[in-house]
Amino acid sequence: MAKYKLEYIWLDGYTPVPNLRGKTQIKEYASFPKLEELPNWGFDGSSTQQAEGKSSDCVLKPVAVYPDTTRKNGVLVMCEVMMPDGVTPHPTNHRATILDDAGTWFGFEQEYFLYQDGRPLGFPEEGFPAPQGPYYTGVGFKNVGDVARQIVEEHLDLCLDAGINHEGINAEVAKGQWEFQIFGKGSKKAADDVWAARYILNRLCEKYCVDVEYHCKPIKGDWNGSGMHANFSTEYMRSVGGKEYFEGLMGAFQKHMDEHIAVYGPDNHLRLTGLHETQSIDKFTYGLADRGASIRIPHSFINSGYKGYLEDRRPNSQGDPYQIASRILKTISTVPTP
């Protein structure tokens, strides 16, 4: 039997953006523990805005498990927050609102800035660096700096070691801005992996004295904001699809535009301005290969007879993938199949 360090991770009750929390317990196992072998664990909800002090108990229910190669016998345990009975989802538990379907696939494109001393990495102490242009997918010290790429590469390796379905990285349009992509078959799986990847990145940056800035528009002016574009498809979209169904789907997305924006991340009006590869927050549009539309239609979708996946470009970098996936699935469920 070996002693394993189980890092239980959950989302707190802060609004509009929950924080990641984590605490460790030690358990003995003969080998790396399976999800069903991990016990529920209590915590003080009064310290995370999830309970009052006079009745502070909340319960962590494991939902995903990952190897943690930063520790000897390390385990990352993604959890849902439950009420004291261990059965009823806590009101802050948005994962429980997802009407999951194994045939639903999500790909999330997580953009973020790396910050140090109150400014993005690579920004001068006063003023701004050269305008946007060479930074996207850039290479070389003047474009990406030094420690940024080291962090991004190390994060990639840690995610792959953890078994997260990490699909790629790139430097983004603004200086100090980066992106990683997560894909999952099953919306809960995809969202779990995004939150686990965020946790790994936040913790990794501690040793570099660097912060991860997820705000969707941290730099005012002519600089790109940060999104978390959601690429999605269902079994029906991939195997049947068709123009009639697609048009019905877009009609439903337009009808529920306000409900989508409400859960697509705070301060999105600062980012969705109609500039910097966005559509205005008060409009809904879709277009072929159009990064200025609300929904981008890939060429492959049209070429395949209106089958495949679509990209919702409105979710922002602070958005909760659980809430984003839940809302997209609810809208899709309103569309009858021909």
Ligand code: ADP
Given for the second form:
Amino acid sequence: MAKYKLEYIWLDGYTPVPNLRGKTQIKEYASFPKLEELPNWGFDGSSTQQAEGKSSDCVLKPVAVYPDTTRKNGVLVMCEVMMPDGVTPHPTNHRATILDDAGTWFGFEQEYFLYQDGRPLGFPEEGFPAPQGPYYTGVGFKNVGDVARQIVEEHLDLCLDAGINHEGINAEVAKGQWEFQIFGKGSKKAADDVWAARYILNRLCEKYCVDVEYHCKPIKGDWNGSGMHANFSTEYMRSVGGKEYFEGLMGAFQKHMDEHIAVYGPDNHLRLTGLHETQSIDKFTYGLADRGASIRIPHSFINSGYKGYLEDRRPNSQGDPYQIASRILKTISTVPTP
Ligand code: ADP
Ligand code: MN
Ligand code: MN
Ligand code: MN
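Now show me the form predicted in complex with adenosine-5'-diphosphate, since the one above was the form predicted alone.
Let's see the whole complex now, leading with the same chain.
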């Protein structure tokens, strides 16, 4: 037997953007614990905007488990927040609203800034660095600085060790801006992994005295904002698809445009302006390889006869992947399959 440090992590009740919370309990297991072996736990919801003080108990229900190599016998336990009865999802529990579907795949491209002393890493104390151009996928101290790549590489290793399905990383268009991509099969897996990866990144940055800025437009002017493009496909889209179904799907996305924008992250009007590879927030468009559209159709989709995945470019970096996945699936479910 060994004592494992179980870090239960969950999303609090702050709006419009929930914060990650976590606390540790120690339990003994013969080997690395499986999800079924992890008990429900509780926390004081009155401190996280999830309950009143006089009836403050909320329940944590483990839903995903990851090895945490930053600690001896460390375990990250992603949890859903439940009501005191342990079975009713708490109103802040958006994961519970995602239609369960093993045939749905999501790929999220999380962009973010690394910040220190109130500005992106690599920005001078006064004014701005050289304009955008060389930073995207750049190399060299003047383009990416020193500590940023160290953080990004360390984060990648921790996530891979945790079994998080990272597909890649890259330096982004603005100085101090980075991206990682996470892909998952099943309607909840990629969203779980994004939250776990955010947790690991936020915690890793503590020792560098760096913060992660997820806001979608932290710097005004000619500096890119941050998105979280949501790539999605269902079993039907991949195996049957077709032009008629695709057009029906886009009709539904058009019809539910406002409901999508409502959960695609706060302040998105600052980012979805029609500039910097975005469509403006009040328009819905789609187009082949069009990075100025709301939804980009990859070449592979057309080449294979309207089959495959689509990229919704509107979700922003601060969006909750649970709410985004939930909304996309809800809209898809309104489209009849012939
Ligand atoms: P870009 O920056 O050109 O938009 P990326 O390579 O950063 O492209 O991201 C593409 C994303 O699409 C990846 O996260 C990948 O996992 C995802 N993806 C690829 N195929 C599928 C699929 N069939 N269903 C859902 N997502 C997919
Ligand atoms: Mn990308
Ligand atoms: Mn990007
Ligand atoms: Mn993209």
